[in-house]
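Form predicted on its own, single chain, as structure tokens, below.
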Amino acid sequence: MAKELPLSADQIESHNAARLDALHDDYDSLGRALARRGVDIDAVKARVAGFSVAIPSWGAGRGGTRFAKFPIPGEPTTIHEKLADCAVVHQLSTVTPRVSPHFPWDCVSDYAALREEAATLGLGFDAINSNTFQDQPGQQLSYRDGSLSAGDAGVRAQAVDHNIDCIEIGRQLGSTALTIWVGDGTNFPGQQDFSRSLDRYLEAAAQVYAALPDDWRMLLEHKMYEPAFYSTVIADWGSSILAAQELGPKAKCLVDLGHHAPNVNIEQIVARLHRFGKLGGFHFNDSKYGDDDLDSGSINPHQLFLVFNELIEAELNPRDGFDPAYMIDQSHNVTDPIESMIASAEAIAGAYAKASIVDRAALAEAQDANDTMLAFLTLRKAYRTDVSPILAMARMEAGGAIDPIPAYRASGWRARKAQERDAVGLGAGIV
């Protein structure tokens, strides 16, 4: 199937020439640099060359705050025109070849004709992600009051038939998983029984369990807070591990990096996780306060490499097996989501890279010999090396941009969309 991206070629090779020699000038001087330390540049940046993380369909439009949207020109209002610009991102970035779409946000009447579509646009879909946290025009009944945990049948039933009925989709549309997160909860001491709660919630997510065909993967998404806030269904890692080992072996974790009492040891969930074969997944993202929402590696981009180091030892000692979804899930609020995307792209796949260059010999050795500093010192040098020139070489030979947001900003990309699309009303909350 011949290919349209949406940029140019040409133009993103005009912008890389007049950058290539200071970039192979800065990717020798690396090379040499690791070269000294054992470690082979080509060697890595072919790593980050298989490395790829999804993006989510609703990130290429504007979030908002608790209280309003601000709506930014040329912002997509459909499907198609999420795509074409998740296509922006990937031809820039080369790392985001998958887009995870969300239902019914991104209903439409052609599933086959939607893959093709996104085919033409060199992408792919990732897991498929349920809606029971919002009540649709048309609903019969209302998720007020909880979804797979509701303490009326009918709710359960509704969200479970809405589970299945994006399983289906996701068939039509190549995906192989089905991500589900709810924002069942209470606000109130005694509003429900923690227990029974827990147990409406397992029986209902052991339906849409054996609604799975045989290659698919049920990730559950857990979060402490929000819109429940005294108490959340599944609300942390154990609750998730516990409903996912009581599901069965399709049934895996997915973490979020904003989903988390404050100064939790995120690097441990996902080793902990790992050990027991339940790491199903990664939405990356950063916060200050909370469930922020923000640029991946804005805030702490020390804790994303902790991360990914933690990620890279279960790639290197697989158990059971490693195959994690990788997925920016992020609330753009005040920048151009597409330059969100690819920052983030870009922080995610530098934290690849530096954990990939962890001495991991030395590292094993101050662990058993109980060097503290030395081990803390090993970690530290990985983190601090530079390296960009590894990934704007992997991206250039990909048919990226050596710099992606100048190159984006240079193709007049969103100034051209704002005056082709239909204008986004404003917004009374996040969504």
The other form holds:
Protein chains: 4
Amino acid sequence: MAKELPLSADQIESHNAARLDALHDDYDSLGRALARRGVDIDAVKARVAGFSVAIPSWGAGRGGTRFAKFPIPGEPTTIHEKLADCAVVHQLSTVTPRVSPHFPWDCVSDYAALREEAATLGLGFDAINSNTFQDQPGQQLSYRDGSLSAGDAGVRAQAVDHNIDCIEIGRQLGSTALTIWVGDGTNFPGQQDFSRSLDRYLEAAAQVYAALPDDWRMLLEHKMYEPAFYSTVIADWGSSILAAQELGPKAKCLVDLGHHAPNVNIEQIVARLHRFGKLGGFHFNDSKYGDDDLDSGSINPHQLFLVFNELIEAELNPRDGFDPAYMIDQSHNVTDPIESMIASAEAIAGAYAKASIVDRAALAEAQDANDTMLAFLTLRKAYRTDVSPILAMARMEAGGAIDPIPAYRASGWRARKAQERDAVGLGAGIV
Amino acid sequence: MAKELPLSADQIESHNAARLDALHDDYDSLGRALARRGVDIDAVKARVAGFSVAIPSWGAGRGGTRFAKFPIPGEPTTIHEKLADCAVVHQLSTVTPRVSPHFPWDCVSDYAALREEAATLGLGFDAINSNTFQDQPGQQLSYRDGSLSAGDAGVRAQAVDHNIDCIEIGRQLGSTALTIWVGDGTNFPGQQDFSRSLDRYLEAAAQVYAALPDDWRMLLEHKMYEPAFYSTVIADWGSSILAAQELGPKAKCLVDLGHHAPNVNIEQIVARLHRFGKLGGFHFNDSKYGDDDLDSGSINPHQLFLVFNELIEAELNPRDGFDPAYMIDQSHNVTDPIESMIASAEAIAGAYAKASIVDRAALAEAQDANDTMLAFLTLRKAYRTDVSPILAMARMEAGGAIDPIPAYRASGWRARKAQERDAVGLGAGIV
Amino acid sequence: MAKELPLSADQIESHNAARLDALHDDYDSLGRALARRGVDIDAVKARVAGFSVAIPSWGAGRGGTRFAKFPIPGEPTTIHEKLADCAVVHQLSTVTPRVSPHFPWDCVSDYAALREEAATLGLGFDAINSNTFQDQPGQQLSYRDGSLSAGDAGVRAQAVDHNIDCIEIGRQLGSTALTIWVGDGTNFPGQQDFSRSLDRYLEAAAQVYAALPDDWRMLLEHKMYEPAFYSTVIADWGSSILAAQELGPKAKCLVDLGHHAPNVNIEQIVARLHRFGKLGGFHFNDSKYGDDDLDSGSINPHQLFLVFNELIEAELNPRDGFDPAYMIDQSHNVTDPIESMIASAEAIAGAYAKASIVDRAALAEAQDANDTMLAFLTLRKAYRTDVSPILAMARMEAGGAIDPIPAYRASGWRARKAQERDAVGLGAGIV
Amino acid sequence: MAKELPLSADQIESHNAARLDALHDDYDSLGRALARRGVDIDAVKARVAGFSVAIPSWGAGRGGTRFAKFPIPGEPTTIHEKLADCAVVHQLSTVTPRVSPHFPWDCVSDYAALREEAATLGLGFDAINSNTFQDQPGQQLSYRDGSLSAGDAGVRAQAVDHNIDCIEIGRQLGSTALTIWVGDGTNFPGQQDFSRSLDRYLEAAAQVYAALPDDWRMLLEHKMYEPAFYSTVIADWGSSILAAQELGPKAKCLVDLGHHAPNVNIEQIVARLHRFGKLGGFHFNDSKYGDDDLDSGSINPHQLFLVFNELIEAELNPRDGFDPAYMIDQSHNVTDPIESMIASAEAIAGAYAKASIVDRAALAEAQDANDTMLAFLTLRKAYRTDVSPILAMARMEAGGAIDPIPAYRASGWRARKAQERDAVGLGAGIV
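Having looked at the form predicted on its own, could you now put up the form predicted in complex with another copy of the chain?
Let us now look at the entire complex, which starts with that chain.
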């Protein structure tokens, strides 16, 4: 199938041409510095070139809060428009070749055609996200009292059926994973019995699990709170891994960086999930307070690095296997979503690159010697390294832009879309 | 003006008649126990009878999150319907004689008529809440980049004008306070200059202040985060009190129990604001994680008691005056809002009653003697007391229901309204 | 063996005589109120009379922080003096019949004699606490780099041996449980490999497990942080339960109320541990910020009630058994430890009593009907009840004091001990 | 006075010689890259060369927790040994020319001689730290119930006198600032009256203030909790700035990065203190949970950068002046304190350097245009830059080591001191 990428390759090329000398200087300088540490920059670049992260279809639109949503002109409203915007992100950044769809938001009548449409844009499909936290117009039963854990058997059955529908759609789209996040929980002490809720959740999830193709994974996403504000049925990684254990080997745990209690050591949770064979994937974003869904690495880039430090450790020491799914999950409330996805994908790839240049032999040796300072400095040296030239070189070589956001701005994409696309209404806010 | 209360007085009376003997037994038993501690139960009851808390017009509707809102049949959609529901709350609970309106949500063409309508229902109006955190259809300029602190002078002027309009409306409604909460803030480091944002906020707020009638107060409401997730312009009580100091004596600080950092000692903040002459009022609710807007006293009733313990201390030792405005501000996502407001108002009045029976002479003496255990036990004794009979007796004597929620359910109000009122659409969720 | 209790029974009796009429009035009043709810007060009293909680030997001394410790005259310094003080607590409160010792702090040469000494004082021994978080004078290897998870095999062996010694001591003392809490962890990213540390911990813990008598339990105590400030090897309930699963059926999880991340729903964790068959026991205390080790129920008594609400649920619905060990673990920095232990034991017993009067049929019915408000009010009604008369009556009937702290003060115990006991030196602080 | 620096200059020189070529390559490469952004690397280096941060005398020893302290061989125990170790830090790092002493810990009989001793080592003295959170042997009255806020007038007078003594010592040492941190607070609700405690604190602090020389500053250090676990008298920046306002213009606020509630935006607090003219200084460290006193920049280096971003903004826009005191305040529980102070000072200087290369014109322009992404990327570009070559070059040119920690290790300093110095006893732990 011939690809029809959204932006002009010529334009990208001329963007790159103007920056090439500087990039070569930076890349070569970094190459010499890394060589002095025993690191081959081209090998790192090759690793980076092989790295990718999925982007969420809904992330192509502006997000909002219960108070308000402020749309922007040219915002996409259909899955087709969203795919086009995601294609822009991938064309420029070259690290986001897959889109993670969300149903029923992205429902179409012909999924084979949608898959082809995506492929033409250079995109494939990642994990399917089901939605049982909202009621849709015309839906028979309400999720107001829960979905997979609801007390009402009919509601549970409806939620199970929806998830099974998602698997079927995913099959047609070429996906091999189903991400399940439920909003089920309580706002009051006493509202539900904690154990009976979980029993119901596990029983319903097992029915979805039974419908999973052999090569699929079911990714359980835990969340401490919101939309439920007293308890949630899968509130933490402990509940998540115990549920995954009960469901079976295809069930794994998905870590969203913003779904934890304050101060929690997320990189250790990543290590624990891997240690017990249940690390399934990530929803990358950043947060300062709660599930803020901010741009990856914008608040605590060191934490992002430390998470990738665990991932590289896990890759090198796979124990029961290591094949996590990486996805961005952000709410772009105040930026152009395309710019946020480009900047976030780069931050994630940068954390991966930094973790890749950690001197692991020195690290292990320092750990074995209880040489705490040396162990720490080994990480710090990698973290401090500015790996931007490696990312830029890998991007350019893959047909992307050396400096993707300026290249995007120069393309005039959003202004053009503002002419072509329907305007989005105000989000009135729910409060 | 003849009052026309929403529920049948006969029905309430017969509800009470069936419970009167039990109440008398409970009240008399508690009276004897309190007398043994030197407390006159009738004096406490008289205090409770004089206590009141305002309820928010928007609290009469179901709340929601960015993920979804689940409406209920019979939910009010106009200020008129909301007033009717608030009147039910007050008739049964007898402690919520005032409604705090929100503009433009509660806009009508004739405010004198609205005031009369409320009075007929037994209600008055409390602090006016302005809204510059959302864009309204047809609004000239957007608040997407801030309101009172916006970089654009036109936006600031629009926000100032709206607040001045609110004062004018409030005058007509008989209100004497304006509560200002803005969603202004940032989602990214660097998005704004912290100091210049505050400068603009203070300049704009001063223009609103200048329009304030002499007997009005301006209540500044701080909030740590949401809708902005990196910084907010008035994020904490420190920013709030410094702003109030700059604005002048009519500016005071309003404390919302859910707007603080985790673990913060809110009762001490209350004491500090009083100590420095700037305690203006409260938005009561409860929270476990963030601004959860849960029902007052449902998560941490001891904290609510400790807050009232400070308020009674302040009342007894007024320093620069003590006249705080009390209001409920909750989001009723999973309950009938009338029931939540009744239960919350009772919890608040109960905290007030418990704080009123603290043996303050013993407390001060223990504090002076550094007798920590005795000081603590003095509070504990008051907190442990079940003051329900006092509240019920005061309620009944004021024409309310001994057990308001069963009385409300028996009235069939909501089912009747579900017949009469227009249905509310689904909140699609913003995510 | 004839008991020789520390305080004069006559004195307690005359204390009670002066309060008996009031207590009868309160008890009878509450009895009538409970009867109206269908609850038999004498049955509740019988339950309370069967409830007990262990107290820690170290809790008999003043605690402190890294900044300072302020001793009090008459503070105990030996296990013999500590037992005497614990006996005072139990004699007056009648709910603390067991002492939980800590080794090597409580080492003696003859454990059979110690057991007899305790029995004479009316006390038995509860779970043994091992200590591998400090170095003792003369200790061969240091725990500075960890104990059960240390990289050095010799250190791990030393820690294993110490735990096995504790089991042997425990056997002699009549204990049937070993509580393991380690300070192992890191202060820097990179200091240790998370997975290899846990591997070592599990391997060493398995050696201790292998030495456990058949009727013993090993209680794993997790803690988020302190003394390690970046990571700890058993940081959360997730790590704890996975470790307990690997070790075997005698390994269970112990919950300390102060060892969690901010905002975490501890009562749900309790329910989860029970749901998965691993709820082993509790260290009761309270906290506002971290592992503050404050007196139970002094900060958030509602949370304590909600925890006991889960425990009663678990008792009624035991799934894989329910037999948790209850112990107080507090640091009495600013009070007389005897008074704090009395007040805390009463708070814990009170939470148990309140949870026992929850109308569970009504609760389950409301839950099944998704009647959130009614479910919540069912808990609230029980929580609001002042159960003090039930506790006091049960205490008096068991030979304790109606009002134990005034009775303790009247006994002059501490002043007498200040004459008899050696003074404790200043805690210089570590900072 | 002839300086007698602790380490051999020859050794440092030969250390540098072996690294010079690599440094020049790195420096020149960075210089070209910065030049392409319009930044002159030599100007940045000159700024860095002018930057310094004080180190605490107590930081030269190992820290610990209430559970244990693990000393290391060669640890300093007297102020003389501590100065020698601090001189090592400064000789190698060249950014720590001043030591902040703590009394009575650092008491000597002849302060003029101490000042001379320090000068010989290349050191001066920074802010004096008083200590009223511990009792010293022979001290007349105890601080167990507070110090500057104590209910007992004699205790307050003793605390005031101690602070005035500190000022007198500071005068002799050449210091111009007094840092006041008190442990005063409560562990129980009701223990003290919040307002009366603050009244007493303010009255006592005013007496200290009155003794302050004209060119001195009094730095008020707030802390949320620990050693007090329910409330502290100066718990947050709001209390701190209000106290500083009442005391007068010489009173300023000191920010310790670990003394805040979880999730708090510390960089905004810095901006607020500057905006209101009360930013006095810093205690640098890092933390993940509470007042962990970890090495600066080891947990959240991005936050450290954002703090310095505010400091550079304040420097450029001084409003009511800008002259903050910078000091490290860390607890080195698991490392050689000399290594931690070197690594931390470098992290702090690095954050300063990164903040210095932010393109402030572009930042302001993006802010004014509400171009959020561009504003953020302007900060990100500076943050990502590896400024190590600038720091190393500045260090080398000032006589320090290109790579200070390896240079320190090569010097054999600690092993030599382990021979010469008295061993430190175990910290038994307080628990």
